[in-house]
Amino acid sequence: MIKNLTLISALALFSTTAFAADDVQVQIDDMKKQIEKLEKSQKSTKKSLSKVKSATGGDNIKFGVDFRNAVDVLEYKNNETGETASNSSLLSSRLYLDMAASPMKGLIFKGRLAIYSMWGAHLNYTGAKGTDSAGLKDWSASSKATDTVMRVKEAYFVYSNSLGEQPVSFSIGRRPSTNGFLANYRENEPKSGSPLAHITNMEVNAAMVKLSWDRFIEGAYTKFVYGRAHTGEIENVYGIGTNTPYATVDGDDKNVDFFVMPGNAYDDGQYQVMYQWAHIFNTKGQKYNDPTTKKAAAGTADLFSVGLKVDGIGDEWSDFLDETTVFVSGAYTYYNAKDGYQLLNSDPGGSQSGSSVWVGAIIPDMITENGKFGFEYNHGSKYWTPMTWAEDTAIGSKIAVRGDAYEAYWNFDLFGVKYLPSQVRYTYAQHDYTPNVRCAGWVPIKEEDITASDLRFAVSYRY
């Protein structure tokens, strides 16, 4: 009896094992079929990619998006006359479409298209109360909230190689010259543009040669940049009776070229020292006591700046200090009029100089994972006149203030999402002299007592 039971159990076990083996084999066959389908799909995808690469020569352009929406609350007051002005809700949207490509080692292209518009604004700004406006330069319109026209903010290529042991880079196009060194923190941008924002914060069209000195001093380099900010009067291409289109016209409206030399004196990742000298040829001004000739080629301008940034206080003293950044920057401007002309109220053929200091600290907010609080202070003298045409606040350039400017901001990721960088920022400016809104040598300067403030709430999508 026991033998029979043992036999029956063995047969049952064998039968069960056989059926289980059959099930496993069925599953293996199904998996093989799925793998074959995936391999076929992969081959099809590779063929499609090969066709794309064949059509594009193997080159690809990567795109990125930076889309910011903001509301600004603006207040102005002339403390001498009692006049006030305000805007309780200036709504704006700014879209950057970024492009980058590297078809070969050592050669890259970068571009940025920009739309910066006010909600509900006219497509073309015509000035106060419908009066005609001089319009915006092609290099400044994408830095001011105006309309919904897409403009080229940046477009340039860089070729890098070595001449023996000397690394050399060459670039030409519209430079990444806004929100440069130190300005990127208040703009809640992780990386800074090329120049020192203290004296240059505007789009420029230029050619650049960069020489690296890193083999001698850590992080050191110098850039040599030559470009044009204004094309003087030229023969009308569509005019009747002219056979010399694009030829220059004799007169005071001449080309305004510039030479800029920014560089890193030292950068080890924690301590960074940057410097910059800029020379402007034929800077705009006027004949002496003749306002009808304003914006004439009236002389030259030289601008200097040196800045120090410390990214992390001490050496692992605490997490808070490790995540703290402090900076200080000094700058100087010198406008020199030619005979018979004046710049910034100068005597005929005279000169005017100005100076500025800019300090800041960025600390962890201790509230969010990556949030930071920032505090900045600017002071400028009577004739302080940098080239900061880009709109760093809706009340004008606080970097260019002739007086004092105080600023506090909170940079954080909305809902903790790194793709939604956001900011709350308050800027207060005390103008002791004519507000340096246009940063131009032809604007007369006098004593003023004007205050301005800007409270901004902004949220961006950045990917």
The other form holds:
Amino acid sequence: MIKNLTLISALALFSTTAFAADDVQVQIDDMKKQIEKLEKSQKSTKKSLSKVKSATGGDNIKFGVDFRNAVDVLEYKNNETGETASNSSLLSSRLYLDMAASPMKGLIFKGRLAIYSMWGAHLNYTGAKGTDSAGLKDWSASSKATDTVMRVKEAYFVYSNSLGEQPVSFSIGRRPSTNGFLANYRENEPKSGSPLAHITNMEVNAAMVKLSWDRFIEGAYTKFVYGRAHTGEIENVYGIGTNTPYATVDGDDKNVDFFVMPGNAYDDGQYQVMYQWAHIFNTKGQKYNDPTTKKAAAGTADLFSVGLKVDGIGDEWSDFLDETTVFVSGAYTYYNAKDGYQLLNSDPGGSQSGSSVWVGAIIPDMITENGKFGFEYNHGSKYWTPMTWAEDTAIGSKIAVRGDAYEAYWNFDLFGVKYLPSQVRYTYAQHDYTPNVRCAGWVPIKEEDITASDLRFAVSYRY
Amino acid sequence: MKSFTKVAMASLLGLAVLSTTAYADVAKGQKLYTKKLKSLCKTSGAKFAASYTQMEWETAKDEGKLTEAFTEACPGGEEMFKGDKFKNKYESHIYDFVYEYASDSGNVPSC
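The form predicted on its own done, now the form predicted in complex with its partner chain:
Let us now look at the entire complex, which starts with that chain.
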């Protein structure tokens, strides 16, 4: 009996082992097949990667596109004379080709090539008589062999490192100096440029050093920027009639350099306080009572601004308040003429000062997923003269208004597609003094009663 | 002119509300990081996002392990990452932000 049991057990063990061996073999075979598959897949991946590398190995830059088409409806009225002017459809296209690269930790390059054209405009058109160039229109200029014009809006690199515990960044080039702090909302741009748009909104070439104070105060930093806004008179570049090309020429047309110090006093993501001081050397005015000398180096200008932005009201009181942004900004400009010269019709060697406030609120539109309504108000005094040439308002800078400006806009995504940011914007300006369209120190300022409005519809593709 | 304005306005309004799709938003994610997480993580958004490569962030998302990945990158925010509010309201935006500025993205949050 015991023998039988032993035999049965032995047979059972043998058959189980045999089955187990078969099972292991099946598993091994499966694994072999999987390994073969993986090897094939890896070969294919390697092949694809080689193709990608050979196709993109030399690409050291990434591109993005911001393409906007807009129609502006413009109205002007001189309430003293009754004169009016208008444009029922100023059609424009603006293409930004954005570039970015980060070849190593701490080093970035950014650039922006720009085309901003009126539909059907003449090439190099300024609007003045006689400026139409050889019959070339915007719809033929890219189809005919002409010149080598390509405009650069931004091109700069930033190198960031630390000196001991002090984080330091250095940058040089054509800086991101347009649509700065607070102006990005009215431009329907997610991020603002570098400076405070209340006093400076223009394309500049400059060198910058940034010192971060974040380890002392949350979000705090200061930037020190030095650049040149105007090259004074120089000998002609081909040396015609002279052998000293590019040599400076003595006279009133001097280099206009600037020193700008923007910074964050505090930024915790909800509350942000920014400040800026800008000093302009040789700012342009004229000799006293001599309009023929306009654009002469006539003195200096100092511009100051402090702004507060609150991004989200309270702490999760409601979704509406979380998505609401409010801001207030104050600014002051001081133009100081040198002896014998005047700025903003000052006395010879005198000065003129102006001030401005800017407030705004941006709230959810409650119609679309990410849409926002924005409301802004600006007030500027008689001699208020910021440097906001790059502000994209067809009737002229509303921030530079000497009087009052009201603005309402609706930023939304067309068809609900986030790559199609769009805008309806209405800007109304009441000029109590000479409109500050040119932000120029030689333009005399007198009382006026002019109104201007701009209704814009804009549709963009941004990716 | 007035009729043109009205037509343009009506068209845009119609097109705008024709379809509304909820999208995560890189800029929103960056803003949320500064506002809600920077003080907890005690590091910049750039460093937080650069904790992983794009593929690693993507894998964590696909495998439902974003909370763990976020926590590893920012231990101080663990409690917040686990909260329902974060998951429902902020996670997708923060993910879009970190993916955009991941270590191998070649992107940097600001100049």
